[in-house]
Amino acid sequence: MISTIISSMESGLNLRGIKKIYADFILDISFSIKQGEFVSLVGPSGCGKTTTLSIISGLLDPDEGKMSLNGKDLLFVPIWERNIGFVFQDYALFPNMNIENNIGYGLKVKKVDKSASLARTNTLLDIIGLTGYNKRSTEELSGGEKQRVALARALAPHPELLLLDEPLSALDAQLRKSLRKEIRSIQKDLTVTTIYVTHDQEEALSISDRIIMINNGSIEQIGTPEDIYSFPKTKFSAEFFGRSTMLPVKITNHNSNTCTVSHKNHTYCTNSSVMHYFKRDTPVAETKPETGHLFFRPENAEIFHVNELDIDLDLERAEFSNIFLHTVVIETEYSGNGYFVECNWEGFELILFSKIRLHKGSVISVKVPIVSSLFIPD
C-alpha cells in the first residue's frame, strides 16, 4: 500500500528549482506533470520554453534544482538513458536513411532486434498514415508527412516522455489544425506524457489537459485551457490568451465572492476570488485599497445603442447585477462570424465583440455581467 501511495506521488515529471542562469537572461521554474498527461508550454520568443525542453532532455544542465521523471533522479543521467522522445521544429530527419530506417533509428541503438523493429515501425506507420512508405526517401514527403515521421520516430523506443519543440510552425494553418488533433489523438492512445511548446494560442487552447505560461524566465500561471482563457490571475495571461478589455480600477470592499472596484466616479462590482490576493480571514477594514484591472473577454459584453437601452442604468449599478459603459466605437474588424469593436471609454480601449458592424463614432452602451468579469491586482 505504502509504496503504491510513493509510486503515484512520483509518477510524471517534476522539477523543483530549476535554474538556468546566462548574462541576460535567468530561467527558473518549477512544474510538475502527471503520467499521461499533455500539456502546453507557451510564451513569447525568448522566455524560456525551449531552454526548458533542452533542460528536460539533457541537452542543457541547469545551474540549480532538481528534477525527476517517473521518480528517477534526470540530473545525471545521460540523454541517451533519458528515454524522452524529442519532435524537432525542423523534423531533423536523416537524409541519407530511408523512412523505415529513420523510424527504426532509436531501436537500433537500444539495440532492438531487427524483426521486433520492423514490426514497431509498421504499427507507427500504420499510427500515423504512412502505412508502405518504409523505404521512401524523406525528399519524396511534403512537410506536413515529414512531421508525422519525426513523431513516429520519437515514439519508436516507447519513451516514457514526449517533447515537442513547436513541430507544425512550419506548415500552414489548414495542415496545423489537421496534424494537431492527429498528435493529439495518438497522443491519448499511447498516453505518453506530453509537453508541446508553442506560439499558437488556439493551438494550446484546443489540446492541452493544462497550459503552463512562462514570460520571461518565470511561469505566470498554470491551469486548464478554460481557466487560461476565463480566470487569467495576471494581467500578462489576460493579454496573452485572446483579445480582452483591461480597465485600470481600485478594490474599495470585498467578500468571499465579489468585489467593489473604482474608476475616477464610477463603482462596479466584479466577480473576483479576491481571497486568491487576501487571507481569507482578513478583515476587510484592514485590507488596503489594490490597485489592478477589471477584466472580461469580448464575447461576455452585450452591446446596445443608447436610445434602444430601456432599463434604468443607475438601478442596475446600485444593484450590482451588471456593469454598465457607455462609449464610442473607434473602429471595427471583421472576424468571420462577426466583427471586433475597437471603443474608447474615457481615454481607455474597449475590446468587444458584434454580430453587426457597427460604424465609426457610434455611441454605444455595453452591459457585462458580474459572473463574466473579473478584478485582476496589478
Second form
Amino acid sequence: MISTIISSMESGLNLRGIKKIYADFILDISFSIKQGEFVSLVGPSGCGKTTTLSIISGLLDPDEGKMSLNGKDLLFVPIWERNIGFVFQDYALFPNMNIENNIGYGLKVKKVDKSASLARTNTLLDIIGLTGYNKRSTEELSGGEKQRVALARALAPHPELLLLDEPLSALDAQLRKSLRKEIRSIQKDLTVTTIYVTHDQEEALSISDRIIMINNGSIEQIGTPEDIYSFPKTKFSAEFFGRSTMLPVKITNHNSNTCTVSHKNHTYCTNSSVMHYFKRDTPVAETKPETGHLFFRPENAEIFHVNELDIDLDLERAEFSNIFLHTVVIETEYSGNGYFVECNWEGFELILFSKIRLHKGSVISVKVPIVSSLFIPD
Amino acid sequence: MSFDYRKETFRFTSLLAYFGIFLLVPLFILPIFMVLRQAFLTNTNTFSFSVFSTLLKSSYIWRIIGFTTLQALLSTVSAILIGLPGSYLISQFNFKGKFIIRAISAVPFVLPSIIVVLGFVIFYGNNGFLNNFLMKIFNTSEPPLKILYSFKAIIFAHAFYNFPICINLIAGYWEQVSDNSELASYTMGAKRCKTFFSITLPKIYPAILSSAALIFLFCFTSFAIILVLGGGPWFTTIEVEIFRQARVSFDLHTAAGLAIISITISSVILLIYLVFQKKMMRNTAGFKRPIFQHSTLLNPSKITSIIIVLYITAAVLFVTAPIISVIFRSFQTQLSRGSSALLSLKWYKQLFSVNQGTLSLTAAAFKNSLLLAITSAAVAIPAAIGLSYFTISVTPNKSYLPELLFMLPLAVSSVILGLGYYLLSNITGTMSVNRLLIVAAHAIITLPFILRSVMPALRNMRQTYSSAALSLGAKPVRVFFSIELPLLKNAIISGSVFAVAISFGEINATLILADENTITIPILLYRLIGSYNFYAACAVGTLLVAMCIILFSVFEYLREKL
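Got the form predicted on its own; could you also share the form predicted in complex with its partner chain?
Every component of the complex follows; first up is the chain already shown.
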C-alpha cells in the first residue's frame, strides 16, 4: 500500500543533479517528466541531448546524481533491465532479421511465447500502417517505413519510457511533418511517457507537451511550447526559437508587475509577469542598473506607414505599447505567408513581420504591446 | 566516450581475446625466443656473438644476403611494372571488364605457392606447354625458352605472385585520391607527360612505395619458389639457407643466426611499409568519397580500349595458363620417354589405389591438410574476433595503429617461425606435441589475414545495432550472438577463406617442422616435384585446386545462406 502511494507520487521520470563530466564538456541537469507526457529535448548539436538520453537509457553511466522511473531507482540497473524503448536516428533495424523478427526481438528476449509475440507484432504493424509487412527485409523499406518499424520495435515490449533520438532527421521535410503527427498520435493512444530529442525548433513546438531547452550541458528553460516561444527566459532560448528583436537595454525600475528599461535616452516597459501596466511618466527609481535585452517577436510588432505615429489618435493603445519612431526598412525576406522585415532604428536592428511588401528605405513607425515585450537579462 | 554497458560486453569478448592472447602470443613469442637463444647462446649456455662474427666474416653468407636482396628488388620492380598499368586502367577508366582484372588478381592470393611452382614447371618448362607449342610453330627440336631453374624463373614467379598486391593497393588508393587536378593541369597547358610527373606521380607515390615495400618483404622471405625453381647453391636465399642449415646440415646455431639477420632486415622493410601506409591513410583522410567515384572516371578512347583488352587478355593468360596446364597435364600420360602424351586417368587411379609407394600417401596428405586447416582456423577465428573486440575497446577512436601492429608478424617469415617451433620440439620431443605445434604455426600464420578482414568490419559496425538490442532487453552475450556475430559473418567468412587457403598451401613452416611421417598436400607436391614425377604432381595439384574451388563455393554458399 505504502509503496503504491510512493510510486504514484513519483510516477514518471525524475532526474536530480545528473552529472557527466568530460574533459571539455560538463552535463549537469535535473528535470521531471509526468507519466504519459511528451517532452522534447531541444538544443544545438553538441549541447548534451544525446548524452542525456544515453544516461536515461543506461547506455552511459552518470558520474553523479539520482534518477528514477515510476518510483524505481534507475541507477545501477543495467540497460537490459530498464524497460526503456529507444528509437535511434539511424533506425538501427537489425539487417540480419526481417520486419517481424525485428519488432518481435524484445519480446523474444523477454521469453514471451511465440503466438503472443506474433499477435503483438501484428497489432503494432496495424498501428504503424504496415500491415502484412512481416516477412519483408529491412532493405525493402523506405526511410519513413524504417522509422515506423523502429518505433514499433521499441514499443513492442511495453516500455515504461520511450526515447526518440532525432528520429526524423534523416527524412525529407514533407515526410517529417506527417510522421511527427503520427508519432504523436501513437504516443497519445498508448499513453507512453516519451522524450523526443530534436534540434528542429519547429518540430519541438508542434508536438510537445513541454519542451526542455538545453545549452552547453545545462537546462536553459523548461516550459510549454507557448511559454518557451513567447516568454523565453534567456537570450539563448529567445534566439533558438525563431527570429526576434534584441535591443540592448539597462533596467531602470523594477517592480512585481513591470520593469522599466532604458535604451540610450528612451525608456521602455517590459512584461515581467502576466499582467502589465505602463505609464510614460513613471519615475525612474534609483535601482542599480542591470543590463539585458528588450525582446519581442516580429509578429507582435505593429507597423505604421507614417513617419510620426499619431499619438493623440491612438493614445489609448499607445499607453500599453512601446513605440519606435523613424525606423528605416533595410531588407525584406519573403517567407510564404508574409515578409520578415529588417529595419534600422537608431543604429540597431529591429526584426518585424509584415503581411505586405515594404520598400527598402521607407520610413515606418513600430508599436509593440508591452505584453509582448520582455526583458531578457544578460 | 566510454559506454559502461561495454564493460559487460567487454567481459565476454575479452574471454575470446584472452584465448587469443594467451594462446597465440606465447605461440608467436616463444619460437622467436628459441631462435634468439639459439643464436646468442653457445652449447655451454654462455652468451656470445660468435655465431654472428663467424656469419658476417663468411663471404658465402654475404653472397646469400646480396642475392636475396637483389632477387627481391628485381622481383618487386617486375611486379610493379606488371601491376601499375592495371592499377591505372582500373582506377581511371570506366569499363566493363574490371571485374575480370579484380577476379584474376585475387587468384594468386589464395593459390598455394607450390602450385604456382608446379604450374610454372608445366607451362614454361623445357618440356612445358609453351615450349612444345613454340617448337611446333618454329619446327625446332630445341626448346626456345629456357627460363626454368634460373634467376629469371624466380623473378618471373615472384612477379606472378605479387603483381596483384600492386594492383589492389595502388588502384584502391588511386581511385580515392583521384580528383580533377589532372584536368586542371591540362587546362593550364601542361601536356600528358608533364602532368603525370608533376601531378599524378607525387600524388600516388606513397601507394607505389608502400606496395613495393610489401612485395619486397614477401619476395625477401620467399621460400618454396626459390627452393624448387631456383635450384642449386647459386640461387640460395637467406630463408632457403636457414632451412638447409637446420634440416640438412643440422647446424642450428647458424640457422638461428641467419634467422636473426633476416628478421632484422625484414623489420626495417616493414617499418618503411608502415611509414608509407601511414602517409597513405593521412592523404586519403581528406577524401571522404566512396571508393567508386564514377564522375572522375573517364570513358576509354579507342586506343585505350584496345590497351584494356590486351591487358585483360595478357593478365588472364599469365595467371590461368600455369593452372590450366597443371590440370591438363594431370590427365595425360606418356607410354615411354619421348613419345607423345595420351589422355589418361592413370595418375588418379594410382592416387586412389592403396600401396603404390609415394602416391598412397595422398589420402593421408589430404586428410592431414584438411584437418590442419580446420583446426588452425578453429583456433585462429575466435582468437581473431576476440583480438578485434579487445583492440577496438582499448582504442575506440579511429586509430589505425592496432591494425598496423598486426602486420608485425610479417617480419618473421614462416620458415623462421618453423625453425623456432623446431627448436621447441627438440625440447618437448613427442610426436603429438609436434603436431600441435604445426597447428599453432598455421594458426599464427593465418591470424593476420583473418584480423585484416574482421577488424575493419567491427570498427565500421554501427554501435546503434548493439545499443538497440540492449535497450530491448538483450544481455551483452545475447547481443553478441544474435546481432553482432551475424553482422560480422561476411568478414569472418572472407577472412576464413584466406586463412584456410593459406593453411592448405603452407609449406615453409610445415616442411621445417614436420617429421617424415607427417605429410600434407604441399609437402607431397614438393616431394613429387623433387623426384621429377610431374604427372603425379599435377594430379595432386589438380585435386588441391579442386579442393580450393569446393572450399570457396562452400564459403560462398555460407555467405548467402547463413
